[in-house]
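Taking the form predicted on its own, here's one chain by itself in structure tokens.
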Amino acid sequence: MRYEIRVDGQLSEALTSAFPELDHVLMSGHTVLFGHIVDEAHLYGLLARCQSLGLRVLEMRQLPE
């Protein structure tokens, strides 16, 4: 499954490196992390990582394959 996670703010290189399995794009006012998610446990782990880093998730959605 491919997912997109949109977070508030433009993440620094240090923060984006906390998500080595995902690609990222900096947009105006937010950052989009995207990539292949293995299973639900992986997805929940990514969301927990966002929370532990103090990131505010604006949107999360599954992308077409």
Second form
Amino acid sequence: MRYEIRVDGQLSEALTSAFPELDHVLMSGHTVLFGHIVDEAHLYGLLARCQSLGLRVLEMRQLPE
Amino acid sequence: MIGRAGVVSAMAGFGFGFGESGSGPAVPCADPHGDPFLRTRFAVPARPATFLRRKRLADHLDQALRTPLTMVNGAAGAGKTLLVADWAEARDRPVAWLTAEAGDPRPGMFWAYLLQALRAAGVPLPVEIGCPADASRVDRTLLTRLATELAARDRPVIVVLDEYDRVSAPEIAEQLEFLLHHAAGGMRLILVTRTEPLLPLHRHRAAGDMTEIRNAELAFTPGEAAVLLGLHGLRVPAPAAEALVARTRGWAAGLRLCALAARESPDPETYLKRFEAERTAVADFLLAEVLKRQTPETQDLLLRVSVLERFCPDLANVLTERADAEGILTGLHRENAFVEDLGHAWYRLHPLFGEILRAHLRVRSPGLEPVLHRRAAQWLRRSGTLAEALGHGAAAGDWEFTAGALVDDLAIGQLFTGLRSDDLAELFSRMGPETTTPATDLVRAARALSRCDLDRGLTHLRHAERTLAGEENRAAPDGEADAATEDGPGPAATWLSCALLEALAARLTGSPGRAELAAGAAERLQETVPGHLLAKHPELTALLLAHLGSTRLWAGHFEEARAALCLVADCSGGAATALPREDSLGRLALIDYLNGWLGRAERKAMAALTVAERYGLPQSSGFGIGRLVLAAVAVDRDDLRLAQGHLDAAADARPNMRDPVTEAGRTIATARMLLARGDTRAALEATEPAVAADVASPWAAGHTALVASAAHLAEGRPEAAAELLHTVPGHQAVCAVGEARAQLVAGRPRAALDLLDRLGPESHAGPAVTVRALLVRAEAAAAAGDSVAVRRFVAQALREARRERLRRPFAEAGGWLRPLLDTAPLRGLAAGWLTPGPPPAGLDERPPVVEELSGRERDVLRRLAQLMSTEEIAADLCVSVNTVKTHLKSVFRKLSVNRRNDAVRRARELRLL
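Hand over the structure of the form predicted in complex with the partner chain; the form predicted on its own is what we had up.
Then the entire complex follows, led off by the chain already shown.
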């Protein structure tokens, strides 16, 4: 399944590299991380990673395949 | 074969006490597997000089004193921990503080640490509460004992669980809820967490017994932000403070970093304005800003220590390969930048910054991480915290080091027993097949053997032994092969680990010769390894002796087996040796049963179950023979329902390892129960051996023959029955009695009596054998028409059987006996336990109470005697109905009864009321 996670602010290279399995695109005032997600455990793991890096999740949604 | 004296001297040198009845150390100041508990986990974090106490939050937190549950819930860096730490320090009594471990602690480990946190805070907890010995589970009864202890306190104990979001196991939440409920106001639990815990919060909210401080409340107001910046020497006007709070959403970590970055800049106010306009993620931006303002040495140090959970200056120096860590860390802490002081010169990175710094490290120095892990592992190995050294060794992927550290520390037994075993199994499951040193082979062998994969286990073990021998031959010219150096015990530790696995393999395959060889080698090696390592790992010797004893038992050498097993059963060592102790007590119970002493067997088997319960041993981890002995004892007492219950429980246990002794025990209990039910065919089928053994066991063969002979007798072939038992090796009393009975049925009373006469008193046979022998004599006398002798023999049999409630032999004896039991004086001897009727006065037929009742259990029992209902008792004692039920269950178990009336009667008999 594919997901996108929109977080507040533009991420530095160091922070986007903390999500090596996802692609990202910087927008005005936020960053969209997107890509293939293995299962629910992976999804929750990504959310926990966002939290531990101090990122604010604005939106998260499943993308059509 | 090593004799008793040799084993005793081997054990005595390693801190094994005698007569300590396995109660463990009186004041456990080290955790069960030997590593010192990390003091830093129980330390209330120190507040930096720039900490701002906010009265509105402290006042709200004061409500925690009145509600059982408090939750402080907010984002990383919201200031939760410092808020609670500051509040906790202001209490007039110590607060039990536990910072949850990284990597999702499992229930057993969690509770072991929580118990230790309570003790560290000066909460007196009796040793009887026990301690989990398995990382993955905790026994419900332990929680009940803890709850009872807390409920009896005058003032509730305050427990803070920091970083509770690291605990994701739903069981732990459920167990905390259980404790909270049953501690009945004896505990105030404060959870500090980033995520919503899995406790039933809605119920607590609805009942109004919960204090809740959430992210919005933790956020700084513009006024507070201005004061905080003031503490950092920055004066900001109100509109700037408002803008800053809007940009950071009042986030404490953001404000703190902002202050640090602005202070370093030439014009703080302009800097703050620029930050407002920035569109980057707050933490990311601010951290990069603060980091780039540090000296290159400081930046380098911060990035490198980000691979560590906690560090001291010396360890940081090892990672940076410089010597300036102490000054840098003191400075960083004074500045309140990134590092927190854990006391005793240990520090940690604030978790949020640690994560971000690690991300920076990976970008700036790819490939450095494993190197840092390896250096940390080597330092930790020297400084003596094995568990952390293993963790970093594994993170570095350096399996030669990691397996080597485990083996050199003599810690290989921890793969089988103790709190660490699951974690170690998980850690080494990541080890690939590439590295082949003796130590990695031994770890592979241990893992295979613990899964009962004998072929694979022995292949790895042989490979390790060949490599070791090869290394020694090459090193021999220098004469340094056996030298234990200061750095490590040398090859002796590796050989000793080989001996342990050899003994285990011998036990699993029923090879007494190999077990003795391994034990002999181990005894010699124990002389050459450092004594402090053996003292640190009592499980190694305990496991070795348990394997040796069990193999001797299989071979029928009961006395030698007992010598080894008693040493293990009596040793202290708490959770680390709980598994071998339970194992050994179960084997000792089997020996008593096989010798015909039911009461002794029952007491030892119950003691084994008590150890398993107190330390929360999973049923799958050991060999679990205690239940089988209880089943066999119940059959001899003609209580087939109880026997079936024990057999079912034993079948549910599904132990990981199966050894021939356990399987033979299962066979005996099952077949004897089927015989008692009259199902001879099924009994015969049950005696098919389930586990292959290298050497035949005389008693296992004897009992198989007894079952087969019973089948022959039942089908009218006494000759065949006698012949079968005659060929059993080893002159076993129980077989001789069986053969005598077959001879009698075959019409040869003379031959029967000859067999019995040859049984000397040296056979140490207990009532289960002697009573059967007396009944054969009585039947022979009956056939000869000597009614006086018949009565004498039956009376003696009844007297010997009565104490043990040994009923089965009288049922087996046949129809001639029944009318006799209805005549005086035999009627009086049989009444009340064998035949209906009032029991003779003063006869205490049950076993004594195995375990003392607790104060609370006596309270419940006294009210039970006053015919109060469960609800009334609960109301009277101010506890919940469930708590009363839990106490009742434990009272029933301790008194060996099943009903309330029986419990009261039994308690009166024992003068407990």
